[in-house]
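First comes one chain, alone, set out as structure tokens in the form predicted on its own.
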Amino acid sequence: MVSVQQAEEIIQSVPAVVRPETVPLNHAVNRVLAEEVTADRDLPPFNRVAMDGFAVDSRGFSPGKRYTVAGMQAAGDDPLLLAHPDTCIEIMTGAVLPGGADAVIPYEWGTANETTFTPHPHITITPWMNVHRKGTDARQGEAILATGTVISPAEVAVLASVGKASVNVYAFPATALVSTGNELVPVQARPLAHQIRQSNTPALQAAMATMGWKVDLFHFKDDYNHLYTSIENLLGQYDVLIVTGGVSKGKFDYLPQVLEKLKVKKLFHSVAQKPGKPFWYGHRPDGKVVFALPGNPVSAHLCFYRYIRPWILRSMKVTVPGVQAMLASEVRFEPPLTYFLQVQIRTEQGVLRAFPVAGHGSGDFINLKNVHGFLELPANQNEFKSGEAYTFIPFRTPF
């Protein structure tokens, strides 16, 4: 049995094989950049007016001075020229600053009519006031987005601003998501009294979809020969297999034997954690990777967010930040295992506080609807006091 830290190190030692692919910009959100993006011109590309008002030459300003309005310039217009310091140009937000002007006085800082503008006598102005100067955000050729950046709507705006109608992102490895067990029936089926509907694979598929990771779903019965043939076929077609169930010590848990016979090298089988202790991980010399997760829903959920999601992100050069939350009440856990406590997160005075939410064990996936993630409580202690901070593993936003 390996520790949580050892399991993480072993998994991360075999990065996923990921390659670039080109996608349209409107399909890029939540994907990971596979290229460095540079500015194709200065940003902003001109001295951009940041306030509706009047463009003036600050060198000729004096409080209460009456300016003659020499013209009006809207955003998108060719820039006018401020020919004399006693004149001003009415200007709109987003417009190019007129030649000869170096500041914008907002409407509300003075009084105006169709021909004149008089600033209030108590105001002062400075050069480049209310002007977003050319090139202050980025210079032409400057790197503005790095490889390994997760694309959010903010990055979409940046990509659009430099003309990236399509973008290179990392393609996910071909992945099969497999459930096992004679007790499982499809979601749309009406189960018999001794059966349950599949829920692990839809949940994991949904978690992966939030990243843009598309998977194919399969279900296999607890039959050695059928499982062997089916897994052998999948290893021929897919780079990554994620299997739930069939990995513990029951008489019908054939998966470890099948994987061994198929020459998938076991790197560990059992992690000193709760939930998720029977977790199995291995790979083949041809680069195929297999994650075999426990069938209990909370265990499978935890293992994906604690191990598989960080693995694929780091394989794509993403820096995965650590998040900590402060335990809101005392917890005791006796076994020498890392305990992943289900918690709700609340922000109190700028601090993330984790409130334990009791469930009914690793089979209680209903309880997951009440929590935001897991608090990782280390194995080297059994008392965890209120106010102590531990690693928080989110699977939904607490805000």
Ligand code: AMP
Given for the second form:
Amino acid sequence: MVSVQQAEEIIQSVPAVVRPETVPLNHAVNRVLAEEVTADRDLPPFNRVAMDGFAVDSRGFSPGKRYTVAGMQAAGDDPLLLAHPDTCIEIMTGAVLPGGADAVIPYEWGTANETTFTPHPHITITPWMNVHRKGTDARQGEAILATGTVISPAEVAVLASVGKASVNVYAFPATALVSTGNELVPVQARPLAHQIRQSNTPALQAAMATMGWKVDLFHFKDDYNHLYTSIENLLGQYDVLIVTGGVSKGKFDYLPQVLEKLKVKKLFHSVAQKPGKPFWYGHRPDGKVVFALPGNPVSAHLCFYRYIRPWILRSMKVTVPGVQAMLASEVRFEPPLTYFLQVQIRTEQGVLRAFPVAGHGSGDFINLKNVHGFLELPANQNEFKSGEAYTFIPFRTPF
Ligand code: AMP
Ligand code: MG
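Hand over the structure of the form predicted in complex with this ligand; the form predicted on its own is what we had up.
Okay, now the whole complex, with that chain kicking things off.
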């Protein structure tokens, strides 16, 4: 048995093979940037007027001055020239600041008619007032997004502004998601009394889809020969196998045997954690990676968020900042295992407070609907006091 930290290190020591692929910008959200993006021009690309009003030369200003309106310039117009400091140009937000002008006085700061603009007598103006100056946000050629950036709507705006109609992002390894178990029937089936509908692979597929990770789904019966030939086949076609069920100590839990027979080297079987203790992990010299998660739905869920998601993100050079939350009531947990406590988060005075939500064990996935994530309570303690902070593993947004 390995500790949670050891399991994590073993998994992270073999990064996923991720190659760049090009996607259209409108498919890039939540994907990870596989290139450094630079500004193709200064941002803003010109002295951008930031208020509707009148462009003036601040050096010619004096209180009570009346300007003659020499022209009008909308956003998108070629810039006019301010020829004389006693004149002004009526100007709109988004327009280029006219040559000779260095400030914009908003409409609300004065009185205008057809031909003149008179600022209120009490106002003062400063150079570059209400002007978003060329190149202040980024210089042409400057790196503005790093490789390993998770693309949010904010990055989509940045990418759009520098003309990236298509973006290089990391492609996910070819992945098969496999459920095992004779008791399981497809979601659309009507189960017999002794059967249950399969829920792990739909849940994991959904978790992966939020990152843009597409998978193919398979289901195999608990039959050694069937499992052997099916897994052998998948290892030929996919880089990563994520399997649920069939790795415990049951008579029909053939998966560890099958995998070893197929030369997938076991790197651990059993992690000192609850839930998810029977977790099996291994890889083959040809680079194939197998995560064999326990079938209990809460265990499979936890193992994905605690191990697989960080593994793929790290392989894509993403830095995950990590979150802590403060335990809101005392918890006792005797066994020398890391305990992943199911919690609901409430923010109180700026602090994330984690409230334990008791369920009926690792088979009770119905309980997860009341839960925002897991609080990781370390193995070397058995008393966890209210007010202590621990790593929080969210699986829900917003939480
Ligand atoms: P196992 O790890 O195969 O012993 O399965 C442990 C428990 O999880 C059993 O009660 C299984 O019925 C259940 N289980 C296994 N796989 C799934 C699945 N794909 N969906 C829902 N429950 C599952
Ligand atoms: Mg099973």
